[in-house]
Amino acid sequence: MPKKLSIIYDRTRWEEKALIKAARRKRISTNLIDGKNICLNISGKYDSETYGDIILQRCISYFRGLHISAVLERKGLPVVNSFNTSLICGNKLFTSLALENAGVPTPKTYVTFTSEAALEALEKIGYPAVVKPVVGSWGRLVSPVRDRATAEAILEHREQMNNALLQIHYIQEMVERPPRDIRTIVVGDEVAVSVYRSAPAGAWRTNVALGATTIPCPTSSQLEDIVLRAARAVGGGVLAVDAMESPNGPVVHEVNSTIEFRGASTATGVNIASKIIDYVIKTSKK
């Protein structure tokens, strides 16, 4: 059992209350390091007594929590995720080239980098489709687009945005699909549990943040083998695996890092907070 656990958050969440709380009942000491006020140096040496003896890393802000893990992995501190999952999880280009290259049935993709190029892109992928943000959480500035026009408004509204990440245009086919899909949260080797997502009337998006329900669903032998090896490929730990029906079967399109559970821990009842706190002890005995 770990001397100490430290939990970097930004915000306080039903799902941080939930992971102190499960730590607490296993009588695992607990630090909580607020990110935003955190001062990192660099040069200097990081020992148990601040950070503990393994960090899960919470923290809402990709780029706050991935820059804190930076720093921490480097000076040999343990954390969950680990940076490269993390780095790989919030972008979803990268998160489509791991589950590319490990096999992984993914929707049909392309990137671009004008406006030009993406309606070229969107010819070729054909419309309906999907543009998304390369970096993004809670279906933030993710747009169907159902035709030409509706393709040349949304880049242009994204060229006029003072952002250069949305000057990179991530374009996925419009999978045919029901109105849901299934969030698995995989922890490690295993399959915690398995939910529907299903839009609300009038939506398309099935984030839980944007009013999507959550039932229970079966974990098939076939969906249990896509999820795990989508964990795998993008380097492993806590992670929400996010699938369509389509009609060859589950395609994976997106790996959450820094997971909310809340829906699917109460749609079945599945303490998921405890098997991550033990999943986190698990990894600092290695």
The other form holds:
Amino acid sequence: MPKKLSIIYDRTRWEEKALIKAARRKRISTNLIDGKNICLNISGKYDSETYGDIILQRCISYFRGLHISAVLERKGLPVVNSFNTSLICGNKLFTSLALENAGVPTPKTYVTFTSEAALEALEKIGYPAVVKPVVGSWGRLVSPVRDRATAEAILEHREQMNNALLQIHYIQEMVERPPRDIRTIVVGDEVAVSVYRSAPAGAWRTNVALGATTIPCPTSSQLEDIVLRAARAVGGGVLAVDAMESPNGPVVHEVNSTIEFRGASTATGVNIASKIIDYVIKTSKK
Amino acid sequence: MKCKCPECDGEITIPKDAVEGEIVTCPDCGLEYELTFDKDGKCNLKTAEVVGEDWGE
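The structure above corresponds to the form predicted alone; please give the structure of the form predicted together with the partner chain next.
What follows is the entire complex, opening with the chain shown before.
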């Protein structure tokens, strides 16, 4: 029987359109489910009639997607990426712990829960450093901290924001690197493509959402080994592993789960959407 | 296909390859709308969600 795929989305981006197109080209029956309108009965029965044989969870909202995956996976439906992988990748601290535990090179990181403790951590880690929210994307609220005065100002702002997640201070060393990082798309056990993401002039963050430019990057055997280990460390799936070129080799600072791949696809001509669909269908046969 | 902006009555052109859930922007007032289609293929516009703190990859 042909496999039926469900794509759960809450905003149809370039990536979702590319995935839908790739699935249809492969003649895979594709069902689109709007995550915003979904109604999940935790005592209900979830059959493949409604949700298909495999679910590709693509919600742009981390918490929405995570909670949908929690229900569907617990009800026995296969979800890509898994609940566990999504949980880890959506939280920078959980990701750092997974990488550290697996021996993947990653920047020196501290976590604190008050401004006073954060200032102590910054003294230990040394200036300049970076303060990030544990949940968030696209470089949002990622702040370079070059001295104590800046640190005090940033921490005061975070305290005033009255947001529980911003009271968790994720503090990382500022890795000495060129003004770019490397994004590697990992699909299952394979590297699909690597690209350099260069910060726009005058900026330091390398997020495409903030205007970074993307060009192809050769995947060295050292990089391949590190990114595949990073992908396994967070539970595997369809992932975007972000690494920086430190003087001691690549260090992984982030692994993304609901990946955006427009920049990487356009820069390299690699049909990443097609590779993702092949992997998802292969996963459903396991 | 064209739709009227519910806010300013501007004319929004719907791309031929548009799919459910896609965001379209009114060229006149700049508001963003989420596109949905009813059974007979007619498009509807719903005010798009505002970017959340947990949005991203």
